[in-house]
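In the form predicted alone, a lone chain appears below as structure tokens.
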Amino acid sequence: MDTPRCLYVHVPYCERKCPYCAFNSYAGSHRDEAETYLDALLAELGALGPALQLETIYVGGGTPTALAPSALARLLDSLRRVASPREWTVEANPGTVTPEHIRALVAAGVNRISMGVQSMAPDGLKRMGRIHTADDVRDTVRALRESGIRNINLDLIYGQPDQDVEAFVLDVEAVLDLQPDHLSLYALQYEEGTAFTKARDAGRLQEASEDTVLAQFHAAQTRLVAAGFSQYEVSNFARPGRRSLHNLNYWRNLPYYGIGAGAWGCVDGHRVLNESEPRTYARRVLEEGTACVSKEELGPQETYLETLAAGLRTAEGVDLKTLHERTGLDARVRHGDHLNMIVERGLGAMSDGRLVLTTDGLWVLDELLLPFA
């Protein structure tokens, strides 16, 4: 089996809970749990081994610029004495970060930030729950490029409550003018257990049309290509060079190491997920050794599909003759009829053996896969 080149960090804390987060996430004051679960993860980390040749760390959330500069480069540092990844990203919120944090970031060698923007307009901002201003944004980026780290990524989310197309494409202008080297845009998604989600549910929200949000997707798409951005996965855009390596090995299906609570790891042809409570995660892990909840075994089929899934999102698709050699299925052979279909629709094309799914294709992603399973 493949050796992980990458590794993924989870830090579960944030200030605030946004309310249309899903992610394993806890808000409020952490500072006095942080040290323990901090000496979990480094022990998680030890047992990796002394030194991992890694291409990419990604260290994300939770929001790990919550933690306390002191806690966060005890981490960056720990990070650094085993690797020396060719990228290293952590994800900020302009509303949590100091100099002391960008002190620290530097201090390890940390060269991409990924920061969750969402919208630069006030009552977007407050509507999706964050903590930062248009402002804050904008003094961050330039703090971080003042400090030496330029490869910066902006999220933003369209598709919001209440929001039309003028007002997320003055949201794609705003992050323009601070000439971001990438740029992620997410449809907003109704997770279960999200406020918004039972906001909609009891009838206090409404979601935006399918409409409006393929149009909001549109006409931001056109302005990034016009301003020299590539779309390399339906929701990402990238200047020359500035693909994040890290995505591009989970869209390619390789594996990767996952630390941390609520982590996911894909080792020696295992997915493996970690306990997700902090303080559960920490205890089992410095008691027991591990907080590995659930291990499932990956074989040709699951290989197969998941590559597909994962590839079909990007601009690069999928190598059908690769797939063949790594799983012994040959999609070829196997879904002929379907794949002459999703090219004779124009949904994809196929090249020298590689599938590519043209906009069309990418917005029914998921009923293309379904003969595939």
Ligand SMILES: C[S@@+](CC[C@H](N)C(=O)[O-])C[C@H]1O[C@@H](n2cnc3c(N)ncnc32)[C@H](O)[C@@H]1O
The other form holds:
Amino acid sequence: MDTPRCLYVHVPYCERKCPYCAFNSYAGSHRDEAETYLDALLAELGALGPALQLETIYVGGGTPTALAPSALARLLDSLRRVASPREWTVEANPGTVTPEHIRALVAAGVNRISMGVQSMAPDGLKRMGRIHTADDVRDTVRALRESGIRNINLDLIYGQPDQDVEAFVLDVEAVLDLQPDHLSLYALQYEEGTAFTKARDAGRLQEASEDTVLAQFHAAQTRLVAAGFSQYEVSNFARPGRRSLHNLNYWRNLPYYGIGAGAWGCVDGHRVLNESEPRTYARRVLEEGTACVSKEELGPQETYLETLAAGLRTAEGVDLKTLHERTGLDARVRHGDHLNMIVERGLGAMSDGRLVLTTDGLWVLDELLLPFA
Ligand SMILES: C[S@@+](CC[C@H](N)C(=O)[O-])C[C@H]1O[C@@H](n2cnc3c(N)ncnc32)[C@H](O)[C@@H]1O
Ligand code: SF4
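The structure above corresponds to the form predicted alone; please give the structure of the form predicted in complex with the ligand next.
Next comes the full complex, this chain leading.
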């Protein structure tokens, strides 16, 4: 398999844990622990080689801007020394971004910020346990732009408990006022072990109805398309030229490096996973040279199914000829009847050997994938 052109770097700290979030992230400042954690991250980075031909770097979390500015600068400087990617994204929470953080981002050459917003309404922000206000979002976007960062993504969550369609439309309009380059709209997922899921299971929180969630999405989609965004993946909208190259790499099921606690990587035909607990991760990297907890070879059938599962989420779909060349498995031969059904029912279209799902098809993506397994 080809050498990865993309690198994911995980920072597992957040100022506070949001009640819906199951990401590998831990509340608290962790400022002492973070230095040892960075030692380990940089050791993993060093093991990848002295010069990396990377197209993209994505520093995610958790909340990278929950690091002290000096720690963030140390991480970013080390990355800058080994690569000069075309797209370099850092995730941020508006409640944690200071002028010192912005200076560190700009000095290193970070050119894309992805910020968690979730809601622009005071009751929505409170319900979602966020540490910031809508004005913090506005101020942070302004400060980032003024410092020269041109490519900004904002995340919103819909399907929140007690959020009607109108409330979500107001959130969308409020973020559109900030002229973001990219928007990710996520339907709230009730993840195992989160405070939201416990509250729902105890009857203290009412899940939004499927009709509301669908209506919220359609209302947002209409507004974003009218505002000049194109939906290039189920949850992602971009202005022209602003699609996330890093995420496209995942959706094309191409290899990538992943470093940090709980990070996945896909390298040399294997999927690897690191230990998720940050102190154990750091100790293992520093003492044993690796914190890998699983390494799985990706056979043709896995690659076939995963390429379809990821690619069919996108507007570019999946080129079945390339998939055949890559895996030796030809969907047109193996699953010809299923492909015909998808097209006949208006769930997808074939053009130039590419299968692309329609909006109706995207809503039943999981079912459509079953026969390919
Ligand atoms: C790592 S966070 C982004 C940066 C930063 N940690 C923050 O929250 O501001 C990634 C994004 O995942 C989304 N997310 C997290 N948990 C989710 C859930 N249970 N359902 C839907 N979206 C979720 C949120 O939109 C969040 O902004
Ligand atoms: S949503 Fe972001 S800030 Fe909230 S706990 Fe998850 S990673 Fe941390």
